[in-house]
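Single chain ahead, written as structure tokens, the form predicted alone.
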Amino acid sequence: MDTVRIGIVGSKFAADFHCDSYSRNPHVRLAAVAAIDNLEPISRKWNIPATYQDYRQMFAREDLDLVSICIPNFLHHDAVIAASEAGIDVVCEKPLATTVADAREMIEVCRKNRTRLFYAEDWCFSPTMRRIDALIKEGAIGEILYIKAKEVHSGTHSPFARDKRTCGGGSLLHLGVHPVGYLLYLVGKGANPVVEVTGKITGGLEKNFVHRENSGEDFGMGMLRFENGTFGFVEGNYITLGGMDDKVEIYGTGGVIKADLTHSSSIDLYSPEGVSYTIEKLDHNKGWLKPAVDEYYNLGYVSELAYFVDCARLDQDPFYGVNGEAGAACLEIVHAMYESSDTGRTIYGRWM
């Protein structure tokens, strides 16, 4: 297959930088999109033919080979197996539902229909996290002890991930998944699983430190030990003000590695008068600033549904990280987060 179709379920924030990203790949043609409103906007943006309001019409009709799903998490679960059913292969945005029980379903039908199902962990892209993949397979650093990762900024925009109801939980799943899958990724390899879990959050609505019309929490941090010993500390806030701040610090036998995925451009800018945009989640624009040079590219998704696409073109299944699999044990391992924090204990269990 030399050109794949590409459907796009959802059309705000998600949905914009997979047509981003899909648009510089010459193997892709953007075919449909299906979502209930911003229609007009996002398919003259990116020239897309064919509008829907309802995807399962677009699986119908279209003669699609992989479509993205860019809605809110809640409803992951229902357009995955439409997408499935139809023998479409799918990429799902995290997390990649808002239950476990979901997840494992999710999975056996993408099985049972012999479709892919992507999970779209952006991080395991990023060219800072390439680079550290080579590093550590160099031996720079020894054997891996300890990792420390978090992503946090100052809160969503959207109200969906605002709802405990919708999202599945608060910032530590809604955030907090990046750096989970990360680590599983980088230390786990679907064959080292997570053995124990601790986590603390805060309580959702007025337990939480600011953002108290949140039903989910907006602050959560999680201990994690794999089977080989290494420990893991993850984070997930909407607390932290100063724009979207992801870092990742790895301890070994033989060395340090720090990495600063979202303040580290190479452009210092001091600007009064101020510009439109730097970084996500910045709560200003002016001043001294570090506007990202090429920020869907710096964070991995470009070249994440890149190799999306390239699976789908040479029939070729996922690396565990970005599977199904990987995408349900993040589920499972905040889920697991989330009961320690309300019982004050470790859970221990097997999650890979």
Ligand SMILES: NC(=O)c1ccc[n+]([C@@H]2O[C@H](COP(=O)([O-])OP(=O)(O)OC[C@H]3O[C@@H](n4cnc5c(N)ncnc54)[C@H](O)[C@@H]3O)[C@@H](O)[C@H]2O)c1
Second form
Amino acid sequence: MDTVRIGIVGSKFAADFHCDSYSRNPHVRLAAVAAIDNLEPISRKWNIPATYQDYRQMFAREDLDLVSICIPNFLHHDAVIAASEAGIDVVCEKPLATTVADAREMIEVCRKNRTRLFYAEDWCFSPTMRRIDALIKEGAIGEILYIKAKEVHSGTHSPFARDKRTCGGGSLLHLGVHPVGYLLYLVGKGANPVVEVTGKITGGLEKNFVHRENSGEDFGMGMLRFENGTFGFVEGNYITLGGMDDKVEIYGTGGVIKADLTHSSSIDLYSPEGVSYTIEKLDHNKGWLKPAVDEYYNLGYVSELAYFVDCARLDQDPFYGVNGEAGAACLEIVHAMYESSDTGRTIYGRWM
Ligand SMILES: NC(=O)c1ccc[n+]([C@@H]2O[C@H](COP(=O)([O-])OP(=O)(O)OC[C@H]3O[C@@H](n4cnc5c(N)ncnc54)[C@H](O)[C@@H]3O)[C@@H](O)[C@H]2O)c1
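Switch over from the form predicted alone to the form predicted in complex with the ligand, please.
Below: every chain and molecule of the assembly, starting with the one above.
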């Protein structure tokens, strides 16, 4: 197939960067979008010919090859299953689901229907991470001993992510799932399971540091140990002012790699008057600034969605890290971190 016909479920933040990434791809036709609001603005911005209030109608009426699920976490399960039952390959935004049982059912239904399930962990496609992959392969830092990684910012834009019932957790799930996914991809590789997990979170509502209106935690950290002995430390929090901060440090037997995905633009701007936008979740765009050159490309979205389009087009399955299994393992690990925080105990298992 030369042209992949795409449907988008959702119409706001994530839907917009999916549309942006698809619109850069010569093999894509954005065919339809379904959501409960914001349909007119998104269809106009990205020139999408058909709009639907109900994604099931979109799946039934449109001839789609691939659909992007960009709606709140608690709706991923039903939307992925509906797409798969309609015979469509699915890209599911992170986290894969809100419960492990839902995630496992999504994998099973897609397997039964022979439709592909792509787990949208964009970190695996960031040009920075791709370069790190190549450096590690070349032997630049020897064997990996320890990785420290985080995604943190000052608070979510989405009302669904503030509510534990619609998010499935708080900042550790919603943001920390990125570093967990990256560690599984880089160290786990689908062969070296995580065997030990501990975690600590603020706990939601009045227990939170800052966001007492959020029922999920606003601060979370977790430690994990892989079967081969490698340690990981991950963070996901909403207490970090100054723009989204995504950082990775990798310590090996023969060297160290440090990377900054969000604050490392090659542009230095001084503007006392200020500008409208520089990087995600930076509220005061005045003074000395580092505007992202191409934020969606830097974060990996553009290459990620191009890869999923190629898989659908060329009839190929995704690599470990961005398949359903990796998405489910991320969820299990974050849930083990929650259990550890609740009980004060180390949780043992085999997650990959
Ligand atoms: N990979 C990333 O870095 C990244 C970044 C942001 C969001 N996300 C993920 O994308 C998903 C959406 O997040 P967002 O930030 O765009 O949220 P948002 O609050 O900005 O938008 C929610 C969207 O869901 C739609 N919606 C709500 N209920 C619906 C229903 N019943 N049927 C159809 N549509 C419905 C709304 O119309 C809206 O378009 C979440 O799973 C989130 O975790 C991923």
